[in-house]
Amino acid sequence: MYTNGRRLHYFVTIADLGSLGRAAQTLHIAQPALSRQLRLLEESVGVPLLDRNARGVTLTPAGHSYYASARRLLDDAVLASARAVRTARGEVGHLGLGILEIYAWHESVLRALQTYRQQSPGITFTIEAMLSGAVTQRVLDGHIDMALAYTGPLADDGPLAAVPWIEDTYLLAVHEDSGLSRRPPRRLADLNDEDFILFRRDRSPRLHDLLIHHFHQHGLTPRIVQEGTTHYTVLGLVAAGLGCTVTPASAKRRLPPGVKLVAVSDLDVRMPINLVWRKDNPSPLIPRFVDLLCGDRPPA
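For the sequence I just pasted, show me its structure by itself in the form predicted on its own.
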């Protein structure tokens, strides 16, 4: 393949200059050696490509046809090499990113995406919004490259690498016309008689169990009457007046109409959100995005 590519380059240079002598000087190769390479190329093609005459060389009809294809192949090779270098530098390619949906509007996420796109217009993104458990599984299965998610502690010998991003807290979400809005509860145990809404456990078991354990520690056994699949579907049910829920404080960036966030003294859930990816994912886009979103913090 290398030899064929070199002979194509020789042939195109000879055709462009119209002279074996000038082509040999340009290519820094002895003229007899260049003539031999041209002859070998014509033998492999099976027809003459150039007419030799006193004024130099001209393309035969077959040579004209072959020249167009040869030029296109050489140009494509140059473009392919340039694209490979840009890909290795993380300047072109595609990044699949999964996010807890409440963080899709976070200013640092938006800034990282905008900066990456401005610096590297050849980058495209796919953004998937879902809860931590589901989006982390998408990374593990290789369907997306990275995720912002609550993962809990990760095993050192596990498949995931992680960098801390933010630590979120939780607030009570109520309908603005509800009794809980007019008379906010002082502690979680005051919610025992209230209709409660929560996301389904199968969407993020680790996060679901973290919340339920915290409730039980503080005297709340939630009466779950409605379930959603994401934080925002749960907040939508709150907006419909069907009950209350707890939600990350970052949800305040985009609340459904009619939903109000209330602080409860013993609702003290700390949720560290990590940027995670598979250790065996070779994409050069990953370290660039880690740097843009998380700075110089080392992987966990």
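What you see is a predicted model; the values in this text were computed from it and never measured. Heads up, when I say rigid core I mean the largest set of C-alphas that superpose within 1.5 Å between the two forms. Residue numbers count along the first chain shown, from 1. First, how it differs from the form predicted together with the DNA.
- Checked against 60, 38, 80, 31, the hinge of the rigid-body motion between the two forms corresponds to 80.
- Between-form comparison between the two forms gives a rotation of 26° for the smaller rigid part, taken against the larger part from C-alpha superpositions.
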The other form holds:
Number of protein chains: 2
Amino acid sequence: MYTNGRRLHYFVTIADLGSLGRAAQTLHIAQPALSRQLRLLEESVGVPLLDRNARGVTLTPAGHSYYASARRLLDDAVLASARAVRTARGEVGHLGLGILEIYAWHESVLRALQTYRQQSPGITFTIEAMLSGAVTQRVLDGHIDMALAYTGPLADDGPLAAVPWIEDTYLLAVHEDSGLSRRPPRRLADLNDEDFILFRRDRSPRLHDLLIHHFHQHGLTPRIVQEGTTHYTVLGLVAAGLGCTVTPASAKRRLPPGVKLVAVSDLDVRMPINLVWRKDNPSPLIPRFVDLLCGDRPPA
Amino acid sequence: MYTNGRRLHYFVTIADLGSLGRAAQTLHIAQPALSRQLRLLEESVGVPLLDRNARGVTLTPAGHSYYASARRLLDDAVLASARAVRTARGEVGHLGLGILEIYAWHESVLRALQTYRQQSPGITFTIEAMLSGAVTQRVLDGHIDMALAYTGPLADDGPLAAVPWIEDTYLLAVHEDSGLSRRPPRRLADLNDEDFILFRRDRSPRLHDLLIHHFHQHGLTPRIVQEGTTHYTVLGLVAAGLGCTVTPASAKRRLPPGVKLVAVSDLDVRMPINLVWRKDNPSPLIPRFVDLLCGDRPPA
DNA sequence: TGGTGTACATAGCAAAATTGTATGGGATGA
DNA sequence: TCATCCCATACAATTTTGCTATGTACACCA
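Alternate state requested, the form predicted together with the DNA (shown: the form predicted on its own):
Now the complete complex, all chains and molecules, led by this one.
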């Protein structure tokens, strides 16, 4: 029923030596045992693999075919174990990384990935860029191993672990040709009459609510005239002159042409970005990535 | 020590179902047996493959790696048997064919190969073109399965079997601009003063001796001024105007420019070309190829 | 032609590996 | 705290594998 590695090894040895007797010597077992094992193998395969003649045995055509397969199976079985061991040691493996779209090209991330690859060339990465709402969910699902995201406060006994990465501040993004560019607003309340653009709430409800709450506290009820699905589409709408938005300061690395960032005194939203993962994810790659990206800060 | 197919199947089932208990049910064995087999597998691999928690088991990173390998190993093991069976049936396989260089493009050969491939797309061929001396040796060695070659008379109890294929006649090959082309020789004896080219004796001693013997019998002692290693290099020398040679009539399909063939009355060497193979070669592909190439003529 | 040696197959028993039953221990949830 | 679920352990039962002795077929040789 099942292919036994021992039998394959017996068969390969017999075929190599062309003789049951010599193979038995080499394998340190008695010749009749080999004879039986060979018969069992042939029965499980379904066709004779060796021709028995007076001077020994020779491979049948089917035997030649099976011999090639057997050698490969034996090699592959050894490789499978070796690969598993190396995976356990963290020398090879895969790390699925979710990341807020805005940080996908952040130099700190890029440096960490680069260093990781230098230290362990066997590691492969998948980077998924998305907005905060989805990213945490995919870590919980187990679709990705780690994420850089705004998670809000985490329960200590929850399934997720996190360490702080950076704390991003928010700036106002305006078009260079707009009135806001010529007469920069001093406070958020000055923006009440401006056309406002924001990402859709369903993409990252937590962040959306946090921003809106902050605006209200400082006397701003933004007139949202347009919504984008991502930071970049939102900034694209700003570049098109359709209004202004707030955006993480990290976005300054990739601003569309015509858009500039303006600091507003009471826009002091601080968004802590965490590196999060499931506590029960046993991948040995995770602590190393944490170290690389966040140094040796204490876990949050 | 050896990877057992049964254990791999157990492991894959456990991983698929995420539980030893459910896997035991599916596999129709008791749960403790599975527990033990799993432990043995992990010991042979060298690292834990599954994390045991209260609700079942989950794959470790090493387990993920090994799971992928295990699935492939199981599939490959099944394929190995299937391939061996199909090889035994002659549905797939390999046929190594040695052929006299001059017949490598012979339409009869090409048609046979084409038909074979249509009937059995799984068959692969290796065609080796060489001169007669080497070709028989390689059949005896077992390096190739069959050959089209001049073998001379075969002993009935020898290791080789043969059926006649074609009987080639020999013609004189001369350069168009030579004196021989303008005044064609009537008999071999007319060639005593001509520059002669022949292949090297070590490449096909039998054929070489047969030709020389025939020449002597008809009063020709060829003045061999040049030797080539193959029919084609010899014909190349003729095309270069260095002399004349004799060549199988089959060569007319591929003559170099400037060379033409001339019949000489007493050059009536008949060279029977046989399809030969080792009698003890059990490949089921051989009789089919014999039928295709030689029809149902009786074996010689 | 019959002996002799070599090589694989078979038989019967012993050893080892695998499985089943009964039971234990730790985590989970009412 | 108790019931429940799930995997681990212990030991007996069964199956598989291996060893020794012997049989059979074939080639080689006198």
